[in-house]
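What follows is one chain in structure tokens, specifically the form predicted on its own.
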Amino acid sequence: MYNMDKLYEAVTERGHVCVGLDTAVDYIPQAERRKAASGAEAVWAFNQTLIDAVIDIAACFKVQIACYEELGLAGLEAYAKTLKHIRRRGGMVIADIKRGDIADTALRYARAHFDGDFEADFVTLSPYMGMDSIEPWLAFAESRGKGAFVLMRTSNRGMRDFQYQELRTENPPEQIRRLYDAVGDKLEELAVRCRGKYGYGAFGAVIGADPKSDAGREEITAIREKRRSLFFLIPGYGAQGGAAEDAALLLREGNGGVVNASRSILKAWTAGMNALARPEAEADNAFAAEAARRAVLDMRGAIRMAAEKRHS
């Protein structure tokens, strides 16, 4: 069974959301740092509480690794307690690597990543060198069930600059179509290879929630009508401008799709200081946690809304 059918199944039973856990050392209450050995110490405690904080109501994790190297060894040794748990307590969790590497180099982190210390479901690539880049991952997609979600349309401001290049075609003739277009294409090959029981590929897409007009919402639908054997990841939701109903599109027949948060999730508990009478001095890894539960349950919410009104 691949992850991807995991996945998807996840999706079923606890919603579309996918906490992403890109902890800053100045996201967490001030208490908890003062309390803390060391800045990963205190990454590695505020996630083990958020992360059972909502475990039952997230379809997966999102740990982009950056975020713990930057604060060194004692940082990746974060990042990996932080895959372990999520593991341990039954979650799937998408180690945000964006590798894009060829031959032995790509199978050296596919080994990193999909096994040891740093063992993930699933990993995000970059195609941009060829698909020699992606074979040796796709490798334990057939021998181990592993998946990936692969750059194509991304929600970033520099997103245009080479994404949407035009591409011609000599069949049919001067056809254009955008880079990110042809990534979708080498993609649904790859499906046809490792296609699971509900119809999606091993591989998915990156594809970003933030259309911000009528034609983006065209575009992403047309995406979502195309693409039917790719299963999304599906940032820009929250602090980046995506809206539940942006989300909505990007899914099929409800699911096919996971709606990544970070910022909104993780700094929850300093947006309902007020409401809830805290002094945020006071505030703890517990109170984070119990905002981060809202904002996720909301989240899930507003999502399951917008698809039910999108497919009713």
Contents of the next structure:
Number of protein chains: 2
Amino acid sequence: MYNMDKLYEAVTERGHVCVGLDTAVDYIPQAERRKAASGAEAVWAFNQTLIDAVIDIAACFKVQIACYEELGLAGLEAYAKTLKHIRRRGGMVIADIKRGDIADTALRYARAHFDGDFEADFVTLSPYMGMDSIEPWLAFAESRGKGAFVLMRTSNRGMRDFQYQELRTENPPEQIRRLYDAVGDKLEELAVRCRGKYGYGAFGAVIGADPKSDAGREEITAIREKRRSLFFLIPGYGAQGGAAEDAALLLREGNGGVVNASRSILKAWTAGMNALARPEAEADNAFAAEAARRAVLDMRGAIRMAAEKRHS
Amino acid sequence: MYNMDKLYEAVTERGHVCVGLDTAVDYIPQAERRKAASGAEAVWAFNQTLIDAVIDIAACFKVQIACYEELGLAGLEAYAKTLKHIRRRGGMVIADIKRGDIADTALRYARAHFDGDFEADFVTLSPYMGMDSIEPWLAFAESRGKGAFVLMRTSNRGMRDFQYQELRTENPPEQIRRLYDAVGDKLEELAVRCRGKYGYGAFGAVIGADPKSDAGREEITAIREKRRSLFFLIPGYGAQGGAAEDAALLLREGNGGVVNASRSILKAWTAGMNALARPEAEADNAFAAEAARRAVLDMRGAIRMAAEKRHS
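Form predicted together with another copy of the chain, following the form predicted on its own:
Time for the whole complex; same chain goes first.
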């Protein structure tokens, strides 16, 4: 069974929230930072408590490797421990590594991130170099159920620079075809070769939910309509500006996507302390984990409600 | 002074060869592998000997991080040691990491690879997410002289999938504008903001040299002609099929680019043993390093000759 099938089932059972463990040292309560031997140790202790607090209500976790690389070798040890802990607890983890390199190198990367110290259930990939940078990863879908999310239409400002480039086509001028459409076509071809039991391929796409306008809403609705074989990893929620209603536009029959939030979950504790009129310095990891749990529950409820409203 | 200026000067003094330390464990002489406590230890010992043997005739080194990630945490220790050794010996190193992520994350990556355990002089970047994924790195060009090479037109088969997409334009139909042209335009805008004393920006581009046809040769010649502010990192030489004459098409007045080769240098020792009619099992790192030195000298001579022929 593909991990993408397991993710589909996790969404049904536990909701749509992908908890983004982009744990910056300064997100961690001061008292805990002081207690820890190093920044990397503080990150690992924080992650462990937080994972345990949300494991039953998160569809999956996404770990942004940059936050760990920033702390050097010790940071990557914390990264490896975090991944192991999620998987030991029965959770699934997306390694947010956005790799994209020639076929030989892609195979080495796949071994690095689908096996050994850094084993994850899914990775994120970048398509610029072409499909021969994506396909070597696919062998691990067949042999081990592994999955991937390939960047297609992201939610940052700069996505307009290249993803939005209009391609030359025989279509009438009002039918615009963008670079991300070309990526989507290739990803659908790929998905057909590794389709799981719920109709989604083992490899899906990253589609940002931050439309900011009606035209943007129409655009992402059309993407969901057109890309029926692609399960979506949806960034841009919360701190990045997207809302539950926008994320719901990228779901299909209440499934077909997980919605990532990082800062709004990891830093929920600061608002919690403010609400209690207590100084932030008094917070600890246990308090942060409780606040994170409430944030995940709120987010999960908001997305479920938006999805039901849309499909009713 | 920008590292890109130093690289220009290194090309004048030491030639065009960028030694690619894509050290796979099975490139290393068997006897040395057996002696080492682990694959990662074997890689580090091999790299050290090889770096020392070519430091005075290499423009720079390129280290493909995938080869080290594949070996897990121990591999990344060997990676860190390799970078430190090159820099301690006065060499320059390109971290071949092809990162590309949203601005916040890009800044974390920049701190990871321009400082601390993994400090390099240059990195490679992938442009799919747009210029806000590239610009955060630029602060390190101003403050520390650091440089980058952004993927523009690579040399793998799959580059036709997206880099070659024709863009909609007002130009007459015979003037094709491709995605990589859009990337090149943005990179030239960036280079103007960080131009060094030899006219090249602190951030350059990756342009593959494997034209395989006259049309391909015309194409890369036109790229060199048009992109006067961009210093090129040129992969595709040797094992990937490119030749000195093709690489020379991407140089300008004998400079403006470094040409990467990996396998043909790292594995030169196997041909050396064959030539001596000795079994491969008898080779050691010292022999491999001598063979690598001869391979770099040959490659350097061939590129210099081709560049002189072209510009005479």
